[in-house]
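Shown here is one chain on its own, the form predicted alone, set out as structure tokens.
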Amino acid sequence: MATFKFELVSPERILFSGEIISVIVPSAEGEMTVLAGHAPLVATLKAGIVFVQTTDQNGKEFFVNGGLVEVNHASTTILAEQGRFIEDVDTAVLDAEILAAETRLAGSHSEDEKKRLADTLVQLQEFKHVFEQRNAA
């Protein structure tokens, strides 16, 4: 199978670096799956679950919140606002995500601003949502 390199950035730290099978994101037009030898775009990302298929049987789950997903035709980055491993993840660091968001949007004088933070606001209470059921099966 073709591999690709790949990159999962957060402001704290590079997350994972180095050749895959695939990756799925979570962009902000739906989730995609990119593959080696993919189309070039650049997508913005949603709270979600990224993951990377580093080999036929194994691959790494991370979350992130935001950013952007760089693809081309050698490699793929994502430059995640907020990112984490997520074994890293529970309904607290959720909840916490979440009342920032809100802090945030109440402290907000911009329309645009309030728009971006209201949908960011509704991606981490439908990741919430969506981790929570995920987690009880």
The other form holds:
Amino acid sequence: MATFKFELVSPERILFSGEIISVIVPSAEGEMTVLAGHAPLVATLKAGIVFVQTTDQNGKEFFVNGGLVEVNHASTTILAEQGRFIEDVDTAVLDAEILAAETRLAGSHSEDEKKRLADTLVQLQEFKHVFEQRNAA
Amino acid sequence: MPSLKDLRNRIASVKATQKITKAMQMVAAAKLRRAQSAAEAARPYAERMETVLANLASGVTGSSAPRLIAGTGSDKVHLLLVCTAERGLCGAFNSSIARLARDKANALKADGKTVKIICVGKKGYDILRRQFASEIIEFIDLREFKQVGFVNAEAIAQNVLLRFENGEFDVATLFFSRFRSVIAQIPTAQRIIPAEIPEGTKQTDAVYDYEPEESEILETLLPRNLTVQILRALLENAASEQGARMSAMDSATRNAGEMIKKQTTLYNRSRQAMITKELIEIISGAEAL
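Moving on from the form predicted alone, kindly provide the form predicted together with the partner chain as a structure.
Full assembly next; the chain just shown is listed first.
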């Protein structure tokens, strides 16, 4: 399988860096899969799971909340506003994130900002729902 | 000539000081390791961000470009965001950042520009307040936070953005100390508004697809970039502070050691002189009989 260089970076650290087969990205306008040789692209992200396929059998999952993905010929980079290993995520973490988003929404002044934060909040709530279902299954 | 008791006291107090500086050095060394790894971990994100931004920004020019890239069109009012430490006893760390900011402020004033200053960190505020009391518009205290993080940077960025939108300034410059190594911290001035697009970072000439629109991405990316740059400055500063403190305390410990050695020699000499004097007195007393 053709591989390509992929990096997942959050402001605090590099979560993943290496050669991979494919990555599924929760872009703001729907999930998409990036394979080697994908056309150059820049897209914003919503709250969701990034699935990285490292080999035919193995994959890794990460939780990201906002940010953006840049795909170019050489490599693919995700700049996540927040990123965690999926093992570190549970309902309590998500609840804390939702609470933080709510507080910021209440405290924001500009209209654009409010709209953006409201979007984030909805995405987070949606994701929490999906996450709970996934765990139940 | 100090008495023997004076000398003993002096040696004891220098020894106590040496113990303190030694402890501070070791604490700084331990903290440095964490601060340094935090600063180094934050670098890739900020660098990638710059690359993406450079790629994006080269696409937008002219009047359509957002004000955070293009600026307001004038450069009358300058905002200096001066980040320093909350604590002293770290060598020239605080004063070198403050000096850089002061020189810049004086140069701008000489050009007839208006200068406004926001101080992050108590030490810089203490230094700058003497000369620029009327220019300082805000003082942000980070004393209560043990480890500065994303939240702090975001709060500062929001503050700056709000002021920018209200038209309080045209150009913003960030002052901090870049961490090179334990013995080298470089005070740095970085223009953050309008965003400084570094030359030569543009990697590809590829035409990107944008999802959603290019302008929309830029709109969310630019404030984000501001936060990231401020975060990086804070983290670099934290590492630099510990590095500076470590080397300052190391030399303080060494100086204390030297002083103890000198004082001990002096103490022993005067003790011997005293014994000799007493012996002479006794002998000459015996001879006189």
